[in-house]
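Next up is one chain by itself, shown in structure tokens, the form predicted alone.
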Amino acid sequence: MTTAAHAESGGLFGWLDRSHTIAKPGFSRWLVPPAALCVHLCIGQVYAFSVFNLPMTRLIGITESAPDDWRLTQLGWIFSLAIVFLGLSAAFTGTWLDRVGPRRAMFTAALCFGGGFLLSALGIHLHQLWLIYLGYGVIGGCGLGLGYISPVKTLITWFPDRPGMATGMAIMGFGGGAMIASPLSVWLMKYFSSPTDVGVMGTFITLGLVYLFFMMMGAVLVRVPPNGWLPEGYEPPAQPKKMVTTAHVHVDEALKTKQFYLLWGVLCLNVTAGIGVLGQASAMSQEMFPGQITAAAAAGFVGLLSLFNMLGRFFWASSSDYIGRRNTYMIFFALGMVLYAIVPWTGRIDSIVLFVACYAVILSMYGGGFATIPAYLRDVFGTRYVGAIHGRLLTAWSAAGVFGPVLVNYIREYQINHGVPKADAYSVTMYIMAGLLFIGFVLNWLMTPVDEKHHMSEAELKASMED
């Protein structure tokens, strides 16, 4: 251990050092997924942030917007900033995370995400929007990215026999976090509201402290296995599958391989197809079936999609342990193409049941894509730097967060402005989404094992473990 590492391991924050997180004999690996869930269920709140948008347009006017109140267009940037900084922080802190371990990373994520809420509460109190951009958007966004990637490598190392299932359990929490946060936030705003207050500031303070506590619990619980540890009774396959390597690729070397960019495209296209629909699900369902789907029913539809988004993360990631990661994505793209092409037809035949069924499966594969990609990276690049490589790859999410909504919103607007009925305005978008999934299918089909010249030597691997 280096002198710096020795210094890190002492003092007030010594318990955060990687050396203090190595599991002792008899530790159950099944305690690690709950630690990861403590973090992912909290940061999954980002998908529910929209519940604050309308109340935040009435901070001064209370019952209706006053001239000095913020506009929805201004508030929309809070979520966008959070997603952008999620991607950036995941990309730039991955190597640091591999060096310091999951506990210090989870601790930092907790401070950023919880602290972001508290700073945003101050922004509400002072009515300074830039403080909310900084608090939730930038600092909270960094907490999102760091919290998202922090348990991934640890779970893969603890579950070499079921890496898809392990990461699926944690990332399922990110999909399900909004299902807890949305009703909780509404209830808290009602609790803190008064004739002179819409209740947002008190809700932000409460959520900040609650999330800080539970994410800290995750940091305390998490453990890493000793070097060379394997589950009892598990024997690594003597002959690995074609797309599964036993070697390791350095994070910087991974960026020189075609496989990294193929997987970047695979994730970006899968997410683009899902995220645009997720953001417009309520409006789309009401416009495609006017007079049949009410606003309340549309809200139920959105909730159902969130449920399938969450369950799909566990189902598809676990299934990939048996059918392979490449084959799983082949299903995502092939089945997704068919379903997107069918959606306009469901509107023409007036079948709400078929419409809902198509989107339930589509959103399950959207969530499944997020949960399966860490195990795919582990198969292709090995385990040593999988956390850092996963962080770099998540920039595809940031890009898709722009592409998806833009495609759905602007094409719809163009269609309506040119006289297309609202019920038919999404048809072209759905066909374009099917086309994007075809490109994703081709990119995934082109995936091959990484050339051996990119593999780390035994000496390089040993030196990296001593850093």
Contents of the next structure:
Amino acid sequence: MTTAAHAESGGLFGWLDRSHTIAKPGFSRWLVPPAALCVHLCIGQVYAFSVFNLPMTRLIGITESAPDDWRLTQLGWIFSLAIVFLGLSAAFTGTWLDRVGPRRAMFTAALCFGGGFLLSALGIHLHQLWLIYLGYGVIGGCGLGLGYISPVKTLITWFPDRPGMATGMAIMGFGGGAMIASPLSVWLMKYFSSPTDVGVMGTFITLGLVYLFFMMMGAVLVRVPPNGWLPEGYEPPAQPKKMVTTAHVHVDEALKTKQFYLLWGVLCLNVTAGIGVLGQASAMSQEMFPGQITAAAAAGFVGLLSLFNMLGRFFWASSSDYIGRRNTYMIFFALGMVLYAIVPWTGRIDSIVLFVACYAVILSMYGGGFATIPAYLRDVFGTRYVGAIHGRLLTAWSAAGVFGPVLVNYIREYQINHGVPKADAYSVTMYIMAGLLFIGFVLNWLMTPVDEKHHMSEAELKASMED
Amino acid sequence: MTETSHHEDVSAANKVKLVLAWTFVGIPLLWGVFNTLAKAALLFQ
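Next, give the form predicted together with its partner chain, keeping in mind that what was shown is the form predicted alone.
Everything in the complex follows now, all chains and molecules, and the chain you saw is the first one.
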């Protein structure tokens, strides 16, 4: 055993070691999805962060913004920083996570995410915005990235028979987290508010402690299977499917394959299309159906989209176990193209039901794209470094997070400036999104198995396990 | 440890843990879904 391994195996934090997380006989693998959900339901809060924006512009003025209060444009950076650091930490900590195991990674994610809230609460107390950038944006963002990828490989190893369903269940939690955090945050701000306080600081402290506890429960619950473990009655297919490898590709080697970049493009384009319209859903619904969809109804519409985003993660990822990952993405892109193209028509025929139905399916496929990608990576690159490769691939999400909203906002603004009525201004955007999905369709169609020259040899695999 | 091992006989303690763990994550999730559906109902009123 190496010195580093000795240092890791004992002391106060010895229980975090991979060796202490190996499941004993009698353990049920169905305990691992709730462990993953403990983390993903918490970090999914990031999508609900906007509920704090307006109250944080009144920290001094309380009822209305005072001259020294923060502006919305300054506050918008908190979310952006968190998403950027999500991508960066997922990309750079994947290999570390692979080495130390899921429990230490979840524990660290809990400290970062919960601690980020607590540091931000201090930032509110001292009225120092940089502390919130550092707390929620940088440290919390690292917690997001680490928490997001930490259970993926473990779930895939526990469920070799249904990897899509397993990762879909966890990543569904990320979609559902905002549905819990949004009403909870509003309720907490109301509870902590007083004539001299908007209640944000108390809410941050409470959320920080609740999330810390919840995510720690995930870290305590999680277990890895013993080497070579397989579920009862499961036999790996004797004749592997064409797109499913039984070999393993090292994370650094994966970056040298065209498949990695094809999948990067596939994820980026699927997310760009979804995220672009998700951010505009409220305004779009009200402008396409003026006088029929009120602001309150539009909020309900956004909530409904979140629900389909969450359900799609489970549904599509589970379906991919039966129909294959490549076929699942073919459906996302082909059906997505049709739906984006007919959305403007639903406005013209004045059908709210059809409009909502189109968006519900689109958002289910947006979520499904996130949830199916880990199993797709496992099929293409094997299980050994799937966590680390998934982390690197999530940079596509960060890129799409910038590209999608910018594309939608600028196209819309350009059209309105050129005299297009607001209700019709989204048509071109929808057609461009459909075009992006066509490119995604082609990239996915080009996917082939990884060349054997990239596979790890038996000796390399053994050495990597010993490391 | 053998090359390929199976152990699916879940102990009683782990069965209790299973129920508790799913309840622990299920309750907040259902609460969130309920709240979302209540809001979404406004869309069709």
